[in-house]
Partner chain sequence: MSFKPTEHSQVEVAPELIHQVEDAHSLWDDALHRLKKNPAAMAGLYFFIFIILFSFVGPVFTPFSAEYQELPLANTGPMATILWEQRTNAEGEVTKEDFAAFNIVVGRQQRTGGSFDADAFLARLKAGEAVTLGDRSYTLSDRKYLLGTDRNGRDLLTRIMKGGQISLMVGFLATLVSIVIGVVYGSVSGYVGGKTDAVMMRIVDILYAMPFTIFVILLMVFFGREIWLMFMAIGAVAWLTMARIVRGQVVSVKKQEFIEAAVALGQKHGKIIFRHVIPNVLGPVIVYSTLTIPSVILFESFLSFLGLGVQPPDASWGVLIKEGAESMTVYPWQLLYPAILFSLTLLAMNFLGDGLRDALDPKTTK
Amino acid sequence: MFKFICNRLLQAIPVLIIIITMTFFMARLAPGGPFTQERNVSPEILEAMNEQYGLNDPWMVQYVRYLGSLLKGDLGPSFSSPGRTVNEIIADKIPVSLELGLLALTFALLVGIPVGLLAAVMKNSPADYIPMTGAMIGICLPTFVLGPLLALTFGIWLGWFNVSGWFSPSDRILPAITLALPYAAYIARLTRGGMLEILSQDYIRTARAKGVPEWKVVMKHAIKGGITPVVSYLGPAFAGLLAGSFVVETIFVIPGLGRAFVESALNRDYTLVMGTVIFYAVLLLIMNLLVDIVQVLLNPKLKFEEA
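For the sequence I just pasted, show me its structure by itself in the form predicted alone.
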């Protein structure tokens, strides 16, 4: 396992370099700059601000300087939040996004796995067709449509929840459901497919022939292998939940990292855009590594091999 982890971490280095390089230059190719939207700023002051932050230097000089700071763990100052560094903003915003992502992931698992199990056990019955139809609708319905619909129905018409803010526990419900429903649909379909494949295996038929109760066949013998596709999906799913929070945090006015990223992109805050992208890239690589390790632990047939 140690060799496997070291190998994967070494492979992650060129991936991160490519992501950093592409993000750095693509951000600067966009029209405008960090201070072009400042009001009542003379060209002389604008030039002085760009000079202070080194934005007048050639892009390659800025790129090398940024890599040097990055190696020290310094993500630089935020252009849109004077007096604050990108490190401070990420440390301040990420707990909110992580809480939202974990709540959404928990909801998706609590809904998706039981629904998939029920659909697999009761194959080709209404208990299979109806949930899977709903799952397909959930997959096709984007969060920027689902979020306003939930806010309109349960926030404005019924008045059960607030439609913005992040203060009380009830403020977590609508954003978490909005973010989780598409992933719950994916998990339900993955669980159904994995369980159907396992339930057709010889050892399952042998257990049934020995008179083992059906619930024990499913919960003891089949579920461990049946949820393997779900485990494989959890890494990208959690990263997708955090990335999907960009839209949800904007809809429900949640003070998380996703909303800060959207605002930084609109304000051309190069360093905050870079810091957010790097943070999510590292998080995704770590989650994928953890998922690979869990897969091997769940399935003895798999081995830690050098990629």
The other form holds:
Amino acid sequence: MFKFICNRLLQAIPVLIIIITMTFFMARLAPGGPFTQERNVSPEILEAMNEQYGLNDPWMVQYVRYLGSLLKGDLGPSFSSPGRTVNEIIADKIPVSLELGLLALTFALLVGIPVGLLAAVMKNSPADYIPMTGAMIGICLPTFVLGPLLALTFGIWLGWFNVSGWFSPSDRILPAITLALPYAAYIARLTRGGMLEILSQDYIRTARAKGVPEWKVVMKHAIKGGITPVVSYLGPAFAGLLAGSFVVETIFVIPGLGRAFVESALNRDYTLVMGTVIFYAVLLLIMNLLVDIVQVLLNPKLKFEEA
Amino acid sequence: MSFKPTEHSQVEVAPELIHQVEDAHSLWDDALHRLKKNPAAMAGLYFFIFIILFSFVGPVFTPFSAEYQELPLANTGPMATILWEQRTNAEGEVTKEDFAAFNIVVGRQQRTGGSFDADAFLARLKAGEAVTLGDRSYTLSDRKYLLGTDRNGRDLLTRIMKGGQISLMVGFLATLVSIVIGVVYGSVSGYVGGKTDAVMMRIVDILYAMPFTIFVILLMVFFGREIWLMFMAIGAVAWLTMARIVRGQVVSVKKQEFIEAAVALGQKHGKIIFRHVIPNVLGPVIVYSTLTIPSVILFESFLSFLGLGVQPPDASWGVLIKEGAESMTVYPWQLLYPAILFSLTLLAMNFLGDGLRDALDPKTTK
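Now that we've seen the form predicted alone, could you pull up the form predicted in complex with its partner chain?
Zooming out: every chain and molecule, the one shown earlier first.
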């Protein structure tokens, strides 16, 4: 297992280098710089600002310098928020996004798995097809439709929650549900599919023949194999949650990393964009690794060498 | 022993055998038959056809063009009553005339004139009377906006149709880009095999690990928000899965005897790929394409919602939903109509894609 993790981490290095290089040169190739959008800036000041941030040096020099500081864990100063470093900004925003993401993931799992289990156990009954139709709709409803609709219904018409902001605990509910619902729906479908496949296996029949009570068959024998598809889905789900957080944080005006990324991209804040991209990439690679490990742990047929 | 094909006219065929031959179904007939038995997929198909007609033919039938704006009628509700307002000066000459929304006129009267009987006002207008209030006189206009207007007084229905054109076009063209790249890449990789295959698939694996949403966002931000760039960017991202699917199919088709026969006949590899291999992997490609189109439409709208996609005055459904979300507290219809239509389209396409998959691959269990 240790070897497996080392291998995967080694494989991640070229991926990271490609990401860093592509982002770096894409930002430089693009027309316009980080300071061209500000009005009332005289050419001398612009020149001085470019000089101060080292933007006048040849690209390769900038690139090597950036990689050098990156190795020390320094993501550089932010262009759009003077006096603040990218490390500070990310450290500032990440607890908010992390809280939102974890809440959403927990909600998605807590709703999706039981619903899927119930649908599988009560196959072809109303408890199966009503939630499954709902799940299909939930998958098709994108976050940016669901969010405003939920805000409209529960925030404005019913007045139960605030429509925007991130202050009281109740402010967490609407954004988390918005982010979680499509995943809850997908997880429910995956759980149902996985459970149906496992429940038709011989060892389940054996367990039933031995007189094991049905709830024990489901909860003890079947569930481990049945939720494997859910586990392998968690990797892509996590990537999706990141993209979803851009939208949800924009809709509900949440001061998280997703909104910071979109804004930094719009402001051409090169260093903040790169810092966020690198951060996201590392996060995704780690999550995919974790998912692979859990998958092997759940399924004894898989071995770490194969993956 | 030489084999000579028998000529048709010489063979006596029993009539019931001819009937049997006519009844034989090709793979595609079978698929169509199975698809027709799936009500959800057929509903999806019909709705999809409806949406295409709605978006591309619909604007011909609406009374307004998508660009036509009537600023006094900004944010007019669906089917709201609209008046024609004339202002006259002391000499009785008309100095200014324009449309006015009924509820705005009523609101203004209620604020200034204390109690104002809106119902009586409406009744008199409906009777065809010109009602004078202060220096303004009103007559009923026959203008109606079925789904209301947007913030600039443009007809929302026509805007939704035009938005559908852009969203569908992005969906089709980006999917086409992904099909072309994915099919060529996947079939070359699978057909050549060996080390080339390993390297090509390794590249796909590495690209898979990239946070592509982020890359497309960066691309759109840095290189302007051009629609054609969006096709390319999304298409260039979506080909990865297509390449994997095609490669898997090609690897299994390659082992079949008719490919061996083609090789033995000395056909060129390029010809074998395009004539024999690709036609045999079309099924999964079609299925995956029907599922790619909605996800591309979704992605484009996601970008537009963040302000990174289609730019005004062009509007995709994402732009309309974004604008609607900004004003949903006061004018909820501006959010509701585009959102409902957009969601129904995605739902329909997903049902159709699922149905096609079941129809083309009878082995998959539901």
